[in-house]
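There is one chain below, alone, in structure tokens, taken in the form predicted alone.
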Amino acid sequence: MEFQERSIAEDYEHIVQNRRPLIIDCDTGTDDAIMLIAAAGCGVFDIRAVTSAVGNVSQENTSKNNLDIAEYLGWDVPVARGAYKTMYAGKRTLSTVHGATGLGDVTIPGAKRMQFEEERAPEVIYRIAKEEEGNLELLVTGPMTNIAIALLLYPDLKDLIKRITFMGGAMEGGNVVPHAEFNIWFDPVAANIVFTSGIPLLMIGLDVTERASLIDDDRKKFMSFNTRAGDLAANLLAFMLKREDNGLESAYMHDGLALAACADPLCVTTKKAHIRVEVLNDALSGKTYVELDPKDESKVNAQVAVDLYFHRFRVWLHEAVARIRNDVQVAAKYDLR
């Protein structure tokens, strides 16, 4: 597909007047952290909260990472802790590709001004969903535990969420075991609750995210912004590139692409689909089954990304990180340098 190249910044003034309410639920490792930086600067969303899932690293680390990043960027956003364990009874291990804390070898100061919300993630999600009266969207870039718990606690929540965009699953293969992608594999029970909830879904799976890999030129681009946000993104990417050099996972922007697809639909091509997850067969637990363009329209429960426009995504990501220095969502009370 050809598109007329255009800077996202050209639409920025219009976009900021019509921000979409969004909650980000994430298990903050390295690519999640770069996604959060872009979220703070992209300007498309009124980000009502960031909630923390267990997955890449422990809940203690993911929640701390979210709070520390928010304060480090001067991003005045509520941060809430989530569930400490998954809903899946089988054995699961945390990811090892993001380092012990989730931020690789990158260290940032611990938050001193900001504090966690008193409510836990499911309560925050439900309260804000009610406040937004059906307009709230969720971006889920880790296991779906918090969302599933919220749906079980508050049955009317399914009618209050406009859409869930999630990074997870794959049409073919996996990245943690041959048949499954990590986020869905880590808590397939929660994923099944979300997939069958009736909430409109946008799936950004490995089929596209593993084609959204950054290189050293992108690290240099982030550094050229000469901002705290740019430096942080560059340092996180530097760790990911070193990891790749050591034969581990490449610098895939799994979660950044999910955010971009939510903000700018032209970053991906999607098809209608029926998606489900294996929960009963332990040997295939966490496998996502994707039926594209089902003949029975009543089966459709998701849009699934089948292709991406990498150049558009890359430009979008650069601009989102660069914009943090001026974005009105970022509190001026913090020094960004």
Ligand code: BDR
Contents of the next structure:
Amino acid sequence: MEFQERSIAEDYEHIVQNRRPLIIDCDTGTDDAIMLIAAAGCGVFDIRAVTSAVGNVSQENTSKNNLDIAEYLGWDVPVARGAYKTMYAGKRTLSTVHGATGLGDVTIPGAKRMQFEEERAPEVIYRIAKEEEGNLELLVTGPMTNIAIALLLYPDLKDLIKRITFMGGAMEGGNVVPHAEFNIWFDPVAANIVFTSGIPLLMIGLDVTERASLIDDDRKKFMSFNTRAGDLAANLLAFMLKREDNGLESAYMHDGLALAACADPLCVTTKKAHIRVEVLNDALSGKTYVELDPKDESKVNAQVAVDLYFHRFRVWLHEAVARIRNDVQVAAKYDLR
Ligand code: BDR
Ligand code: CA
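The form predicted in complex with beta-D-ribofuranose (BDR) is what I need now, so please give it after the form predicted alone.
Below, the chain from earlier opens the complete complex, with every other chain and molecule after it.
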């Protein structure tokens, strides 16, 4: 076979042409925010929209965070608001580990030029899924409310989504309560709709994300890029490290690992599984049950991450954040300098 030489420009064109269409639905959140920075920089995806869920903080705050971050980074991505309330009618409280706004003690200027899409998250998801004709993937790093609403509103949507990668659930234990992980616990009714939809799922649960924590060296690395993206990631991480020093949650890159696993499958190892979530028993609602390698193959509804290659993930994350430069074009377009 003859080796076909391509110029750098042709290579770049090839990469751009082959970017995978992705919508990110998130409840930004400190670790969601670092994930968004990496998503903007990683170059793997054609990010068709960022949509916001209620979870870590209110929907108003997660939406504002998404819009502010996009404008701050000079990232030209549609940002849409999602549902204000969960589908689950039981008692739930917002997270306490991301500060009042969701971004800890980090402040960025409020967006002035960018505006929210007129459509809400479920409409955006459905419209883009149709446009992408079966190639659209979703990355969900918050409660699954928006996706579940979209699946109920548009019954043909399930056949239009190639895969959903989500941060949520656990094979063992939990974080917000001993039996459940926050995203799934917050809206188990929505999770149940997604888990039983038949859409291929990749689950990145606490079993692996709680082994993906960053340290002060990572903060210094982000700072060394000398970019606003690097500084923002560093400041968010600094807040998370202070939080850890105060005996609260460590600087887990829950959502960053889900993005990385979606972009680079070698960051994690996975097994086929049947997953389900407890909805009916209030005392255990939000608990995920994971049966790995079920004997009955027809039960398989997910790939579940069972291990991670931490070093690979960490380097991947650094590189993704490093790739967003305050280059002249971006600066000129958004008047950043
Ligand atoms: C998940 O909950 C949130 O606090 C994080 O952003 C992450 O998505 C971890 O349980
Ligand atoms: Ca999140």
